[in-house]
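We begin with a single chain expressed as structure tokens, specifically the form predicted on its own.
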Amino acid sequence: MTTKKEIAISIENLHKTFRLPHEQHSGLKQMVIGALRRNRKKGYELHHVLKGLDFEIEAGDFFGIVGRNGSGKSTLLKTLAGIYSPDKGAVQVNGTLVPFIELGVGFNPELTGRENVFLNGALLGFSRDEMSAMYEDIVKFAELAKFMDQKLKNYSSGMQVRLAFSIAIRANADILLLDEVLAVGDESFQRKCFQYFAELKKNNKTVILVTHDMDAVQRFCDKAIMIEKGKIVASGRSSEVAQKYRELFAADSNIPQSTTKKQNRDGTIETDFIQAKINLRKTSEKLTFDITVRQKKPLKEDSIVALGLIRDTGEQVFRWASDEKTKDVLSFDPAHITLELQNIFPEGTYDILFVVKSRDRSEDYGTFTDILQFEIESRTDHPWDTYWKPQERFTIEPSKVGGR
């Protein structure tokens, strides 16, 4: 019998509206004229941002919120954080909550980075001794050791947010709200963010992540929702919501995308661009994927293949993309790929995510889930922190630059 989880956040019929003024008043005369005009006509229009949202987030969920710019994501997050009050509906938060939204709000630009660390820590409720003990770890995480004695006004906006994020993650809260933290750093900082996310999952923290990075959504989030024009238009497993987001973006981009899709549970898939066949050979020690991809229409010269493993929880525990592993250019007449992975994945039921796209990800020639379902039995010989990092070997034949 499945035990129902506690509810961390409950949203019921949530509405939020803002008044948008028609004109700006720069002086007393304009204000008087504007007031007289408002007797005849309103000087503003109502902008209905959130339109009756209903959803729940269970304790321990890693929950994704996605949507295009202007969809209402940030307004929703600020309402959850208590920055905005709803016009209608209810928001119930069970537990302590730390929002990583307006990071660095308490910073003073005339103080040094070092001084701001202690100032921001005090705002989070830490004593000076506690901050002194954490100081080196904060600076190391933010990668700002050379800049800590400079005034904050000389920092770039990205450096300031990295420092603020590095401080904020020291807070011990039940629920964390993360808004686009992956957009403020280079690859090294993003890798640290991913490690931090993995630690949060390990400790069953409740996390809400707002991001445009669908790979991060699929990798970390158990569940997700997509907002469009203030309404929830997709909800469920993160892999499904991420694909809906990609389809919405592609439809607006007016670029070639696959329009027909056929697939069988035996690993045979087809679109109007490609045909593919995926076989899996599984032992207790390794997983071996044999993949053949043939083009039906000409693909871009630098097109890529990607494969992911998705648990029945919706969590993507592994991702492999050809362009991130080799500089070779695939030849799809046909392309043969063999990918061998060390079997270190947690117990559960898995599906395969398979993608063929242009290298810049703008053109989608085929995206598939639920291709091959398979089981992985209980394993105790691999600790949690090795998940997503299996030893791997692969071959690509033929390629236009040479194989590996």
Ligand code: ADP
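Positions refer to the first chain, counted from 1. Whichever C-alpha set is largest while still superposing within 1.5 Å between the two forms counts as the rigid core. As the structure is a computational prediction, the values presented were derived from the model and not from experiment. Compared with the form predicted together with adenosine-5'-diphosphate (ADP):
- A displacement of 2 angstroms or greater separates the C-alpha positions of Glu301 between the two forms, with the rigid core held in common.
- Residue displacement note: Asn279 has its CA displaced by under 2 Å between the two forms (rigid core superposed).
- Relative to the superposed core, Glu199 shifts its CA atom by less than 2 Å between the two forms.
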Second form
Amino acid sequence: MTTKKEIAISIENLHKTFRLPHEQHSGLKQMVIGALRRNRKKGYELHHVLKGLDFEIEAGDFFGIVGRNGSGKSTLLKTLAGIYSPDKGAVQVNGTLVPFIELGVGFNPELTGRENVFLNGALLGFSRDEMSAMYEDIVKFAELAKFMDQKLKNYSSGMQVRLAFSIAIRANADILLLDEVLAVGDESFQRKCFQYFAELKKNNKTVILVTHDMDAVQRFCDKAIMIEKGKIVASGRSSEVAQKYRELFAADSNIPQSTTKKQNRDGTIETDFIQAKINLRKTSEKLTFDITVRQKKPLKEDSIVALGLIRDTGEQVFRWASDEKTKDVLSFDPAHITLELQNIFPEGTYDILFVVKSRDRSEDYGTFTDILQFEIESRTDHPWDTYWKPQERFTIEPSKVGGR
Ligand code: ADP
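The form predicted together with adenosine-5'-diphosphate (ADP), contrasted with the form predicted on its own above:
Okay, now the whole complex, with that chain kicking things off.
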């Protein structure tokens, strides 16, 4: 495509600092401690939270923001939403924006669910008639029909989020900011959010998603940034940023993790724990992955293999783990794994994600992307739907010696 995309959000050298007032100390001990502190005269301490961020989000992008707790993600979102003003730098937003970032804003706990729908709608700029027309859909999406006459203070936080989200999406804004919506909902609500995300993508809306769910980042986001201590430490394709995030956590823990890594684009990979070879046979009906895994060091007995398909848009269109349906683990060394998938995937260039981990996912023996590229040609016989699971067949058995 030659048309240049419009910029939805542009951030330049963004700084945000909070002033934290010093507490008033009364006791003698506190006075002595206070006297020893520097900065005391100022009466406040500066907390520099965002330290010069630069990035752009194109209109129609699904953009992920990831990072540890306390790294500055919510502060960034609130600055984008205009709730905080930057101390330095520029924030430019082109288009209407709806923030869905702080639970309880615009809700009154003493009112019923129904009353809160109308109150919240008014805050989003809807008339009463408009809200009446949307009311049934809102309640249905939130799955709260039975609870609408109860006071909001009796709702769980998950129920409140469902209601708030269900209202926020009616605003049909150009840009939607979402902070951790996925963390609170149950699985069926999450699935609905995912469906809704897929729809937003189709309609070329700009969505900014803060989440710890790297599967969601890979599946929905085109691009992402990772923030660490108020600075951008990774940016680019969502699959790469998600990988960096996982590495950040892997580096944090003292549990065995593969350190050395070798990989080729022909599907051979090696870490200090495993050697593996992945082959793909592709027809218009089926994708057949043939995988041999050899252990260099003994892995935990219940280790698993997982495989994902990542489209060039960065979207993870499929993910499979050996223990999910079949409860199978890597019980043989070397092991030969066959995964046969119905080829229902949309056209594009694909890469695979390949993972070997202990079943509780605490030990990572190897996580790879960029190892096997393949194409899926355009076709019309399979209308693509994110929620259409391909049929799959899977076996794990001892590998024949020299079978690699
Ligand atoms: P994240 O969303 O990544 O968890 P936050 O943006 O919430 O991170 O917080 C980043 C840092 O800024 C934290 O140290 C937090 O304590 C601080 N912070 C956030 N909001 C305020 C505020 N209103 N006043 C003072 N400090 C704040």
